[in-house]
Structure formats: C-alpha cells, structure tokens
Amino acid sequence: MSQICLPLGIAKTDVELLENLIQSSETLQVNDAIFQQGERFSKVYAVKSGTFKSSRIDGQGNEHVTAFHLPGELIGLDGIYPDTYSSTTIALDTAVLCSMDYDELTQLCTSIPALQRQLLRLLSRDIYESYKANAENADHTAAQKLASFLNNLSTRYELRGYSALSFNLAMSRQDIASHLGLTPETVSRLLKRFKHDGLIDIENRHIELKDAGGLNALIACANG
C-alpha cells in the first residue's frame, strides 16, 4: 500500500509522523458502510484489503454505481470540494481499511512537501481516470464497455502485485451494469459471449483472462 499512497524518498521521521496520523485498521463485513451520501466530509480512507463500492442515489431514488475501490486505493477524496461525501460507500466483501483525518493530513502536508505533491497527484489521477472513462464510454458499444472494465481491473490488480489475469469479481452483475450504464442481462450475456469466444473463463465470480490481447483488440475496434 505504501507504493500507492505514500511519497517516495521522504525522511524516516516524516514517515513516522504520517504513520501516527493513520488511525487503527478497521474490519468491515459485506454491506457495512464507511460513510453515507451527504454526510459531512472529515476523513480520507485507504483500503488495505477487500473491495468497496461507491454509489449515488438520484432524485428519483435510483442507484448509480460510481466506482469500485481495490486494495491500495484511497476513498473519499471527492468530498474535499463539496465538504460532504458525494456517495455512499460500502464493503463488497470482508475488508480492512484505515482512516486519516483530512484536516490533520493537510496540516502535515505543509511540513512535508513530498506528501502534498503525492496527494495532488492522487487527486489528479482520479480526475483524469474519470474524464477518460466518460470520454471512452460515450462512444463505446456495450461489449467495448465491459471489455474496458475488465481490462481496467486487470491493470489495477497488477499494479498492486496481484495477478493481472486471474481475479475475483467482488461486485455483482447488477453493480457492473449500473457502473457501465448497461442492464444486468446485457452484462451476463456478454460475459457468456466472451467465454464462448475464448476471451475469458468465468466460474461464478472468479474470472480468468484467457486472451487479453483479444480484449484489447475489441476495445480498440470501431463501433459496430
């Protein structure tokens, strides 16, 4: 997790200051919430293990899944500007996270410039990835959206030292569909098609990417 969340090359004493800021780890079970949409923003959370889902409820009461969070990723940064959490975030499996008080974190950033740069880099990454996903999904077919989603998970797992080709989908088909703007039936149908075409092998929630190159080719091909 330190490779994802901590700046490189900071002094040992500064690392100790940051470690003192991080509150003790907390274990959550399935459907346990970290925070609720509209709740006052106060803390940033780092995932140590497990998977989390962030979702928003619109004016008509419909849920829209906005993000999935994996080990080594930070949760809650989008609450800085509005001063409230913009989503409800829950655990999708047994998960462990630690929390950092945001006011204390920003105070520490004034004395550790490298930490400030790292925090800004993480904020910029979230903005970039959100923009990239929105731009790509606008023109993608349903199959391309799902292939991009699987490819994104693969890349994120690999960055964290896990297998890029074999992992569990902690999220349900309904959650994936909501996140991609598809129906659950479409997601299930496409997963079966990908399996039939030899791109993946899937058993319940365990998935293996059999032809990562084929998935990338599908993402890159012209619509239709």
Second form
Number of protein chains: 2
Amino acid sequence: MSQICLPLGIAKTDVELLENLIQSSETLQVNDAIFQQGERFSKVYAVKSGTFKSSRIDGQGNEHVTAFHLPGELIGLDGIYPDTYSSTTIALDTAVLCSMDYDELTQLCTSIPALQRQLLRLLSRDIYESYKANAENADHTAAQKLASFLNNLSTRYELRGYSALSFNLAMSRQDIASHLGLTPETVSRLLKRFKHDGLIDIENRHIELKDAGGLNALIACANG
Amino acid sequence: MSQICLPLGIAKTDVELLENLIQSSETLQVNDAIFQQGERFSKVYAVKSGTFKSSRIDGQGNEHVTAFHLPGELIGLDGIYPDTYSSTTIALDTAVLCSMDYDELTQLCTSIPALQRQLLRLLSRDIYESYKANAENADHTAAQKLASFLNNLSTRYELRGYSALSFNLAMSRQDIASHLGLTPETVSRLLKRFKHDGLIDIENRHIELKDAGGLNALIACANG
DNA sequence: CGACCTCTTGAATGAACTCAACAAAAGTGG
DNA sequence: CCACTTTTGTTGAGTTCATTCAAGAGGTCG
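Shown: the form predicted alone; wanted: the form predicted in complex with the DNA:
And the full complex, kicking off with our chain again.
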C-alpha cells in the first residue's frame, strides 16, 4: 500500500504512521463482495493481487459495470461524496486486498502534506480517466470501444510491472459488454474479428496482443 | 467562492485566510477561454455566473464536449493528476469567474481540516457524477440520454437557486450532441418529439420542462 | 457423465447515422 | 437600418451498424 499511495518522498517516520493505518490484508474468493451499493462509506481499499469488478444497479434494475480494478489500484474513492458506496464491488478471481479507514487517512493527510497531495492526485486521476472513457465511448464504433478497452488494460498491467501483451481477462464477455455499453454477442464477434485480422490471439479468457499498433490504428481510424 | 468551497463549519478567521487566496473575479465574453487543453495546471476556478463548456480534441482531431459548468461549480480538478488541463474550457455566454492557486489551496488545506474534507468531497463528486453519466450513456437510447441531460441540468440549476423548470440552453445543439455522443440532427428531432409529446416547450434556446415526471419515466422506461 | 453457464454463430430488425437541402437566426458592413 | 454573409438549426430519405431473438457449441464442476 505504501507503494500505491506514495511514490513521492515521504519521511520514514511518516511511512510508519501510514502503515499503522493499513489494516491487515484480506483474501477474497470469486464473487466475494468488498462492499454493496448503498452501504455506508468508511474505508478505501487497495488491490494487492487479483481483479475486481464494480457495478451499479440503475432504477430499472439493469446492471452496469462501472469499472474493473487491477493490482495496485484504489477502490472506493467515488463513495466519499455521497458517503455511501455507489457500486457493488466483487472479486473476479482469488484476490488480496488492503483496507484503510478514510477518516484516519484524511487526518494523517493534514500532518503529511505529501500524502494529501498524492490522495488528491489519485482522486483527480479517476476523474481524468472517467472523462476520457466517456469521450472514447461516445463517438466511437463498437470495435473502437473494445480496442480501447484492451489497450487500456494493457497499459494498466504494464504500469504495474505485468506483461502488457499477454494477460487473462478475469471478467466475462458479459461484463466487458456491460462496461462498454455493448452486447455480449457483439463483443464475441469483434474478438473473433480481431483474431482473424491478426490483431490479437484469444483462447477463452487468455488474450495476447499481437499487433498493439494495429489496435491503436483502429481506435484512431475513421472506420471502426 | 466561500459558499462553494465550504458549506461546512469553518472558523471565521479561517474563512478570511481562504478569501485571501481567491483572486479577483474576472469577466469573460462568449468564446473566451479560461485555459487550453495541454496547458500547465496551476489554478482551479469557480463559476460565479454564466456557463462554460469543456471539450477535448482527441487523436483524430474530433472535438468531444466533456462537461458544461453552471454557476456555483468548480472547474479544473481533472487537471491535478496529469498536471495539465485536460480540456479547453470556454465561456458560452458572458460569465464571471473566480480563480484560486491550487498549491496555495492545498497548503491551506493542511491547516484547515474542514477545507481539506470539502475539497476531497468535491473531487469525489466529479468521479461519482462521471461514473453515473457513463452508465447513463451506455445502455440507453438517444431519447433517454437527452432526457437525462435535461433532467441533470434542471437539478443543477435548482440546487443553485435557479428555476428548475425554465432555463436557457447556453450551448448549441451541436454541443449537446457532442456531449451525449449523438448527432445534432438527432438532438433536433428528439427535442421536437419531446415538444410534440408535451414533455417540454422549447423555443430556440429557451426551454421549459412541462412534464418533468414524464421525462423521468422516459429515462426509466424500456422503450426510449 | 450430465447439468449449467458462458460463449459463439446466424438471420432479421431497427435506431441512429450520413448526406443533402432548406430555414432561421445571428453577426457584419455599408 | 437594411442587405448580405455566416452560422446554427431543422427536415427528409436512404443506409449502416449493433441489436434482438434463437439456437447451438464449448467449458466447468458437481
């Protein structure tokens, strides 16, 4: 968690203060929930390993997958404002999680300016990424959305030291479809097409990006 | 700006500190930019009056409207993380703006915990709203997106003490379309349909919500 | 091995798009 | 203040892309 919250220079004694705050790692199994939509907000979480899925149920009872969370990422920051968790977040595979009391974290922030700065940056990143996702999902074809999604996963894995070109999709086609505003059928057809076009290699849930440049070209190109 | 940043109890002396930070109000004319996409991040802004439009230019040179900003709202928080403004933001009408140096603001936050808490809440709100917008734009028909948009504007105007049912659209049909991932033609056709169905009354850029319940029903209903 | 769930494939439908033309409003200059 | 230009908004017809609906294949786990 130290690595997640503070790549910036923080004094050793401060790091100790921070680590006192972090509650013991917890292991979750597939479908175990961290929190439910509507539950009172109190903690933020960091993914140590495994993958999580956040989804909202809207007025009509439709599920919409709002985000996937990979190792090294923070979960729950969107709950600060409404003071309730705005999604239900579950483990997609066996996963390990750290937790941190939000009130204690903000108190610590007042005495460690670098920590405050970092927390604000992490919140801002979520806004930034969400705006970008919104823009990408708006004007683009289904193929472009899916290519963006794969590209995004790749970048995030790379950032955390995993392979950028070969990884497992912990989520179902249905989950991907919901996240991108498509149907599972469309996702399936597009993955097949990408494979046929030599952009990727996919076998069940294991994917290899064979031509990352081609994927990027697809995202940028007029015809999806 | 005091009202914007701190509805929470902050000591009077602290308010004075904060107000020292706020730089003089500035009046902008139509199309005047607050900042350009890519420019170095340094200040956050609060809308005193008027309307602003934030838009990004993507790789291919397509403009996408990421947000509209109404009186009482903060602008620029998505620039913290990348340390550059991630959109170009311009005035859609004659508008008045306050600005505030971000570094000074965060410094003040370390000595005023309530201010820090409020700043974090405002950042979280942007994440929350953006996730919600993403969910609404994903699975819904064009009519539902537009109804959501009108409803959203209405709520925001009401929150700030303006009329919830009668207001001017400072933005063009093109801007609305870009924001919602539609075409101007579709927006035009839908507004006509809403008017015909008695949901709204619209004359050029002045709109009246005649049947807010009907709009909400449309958003929730299966057939857009 | 059988039941269940996820994923894939096919054919037909439909919602929003593109393209094109026109109308109305706003801005400009004599 | 009026004619002219430019921008913005509206309307129509045809097309396309992703969807819906339906059925079958593949994987997983008791």
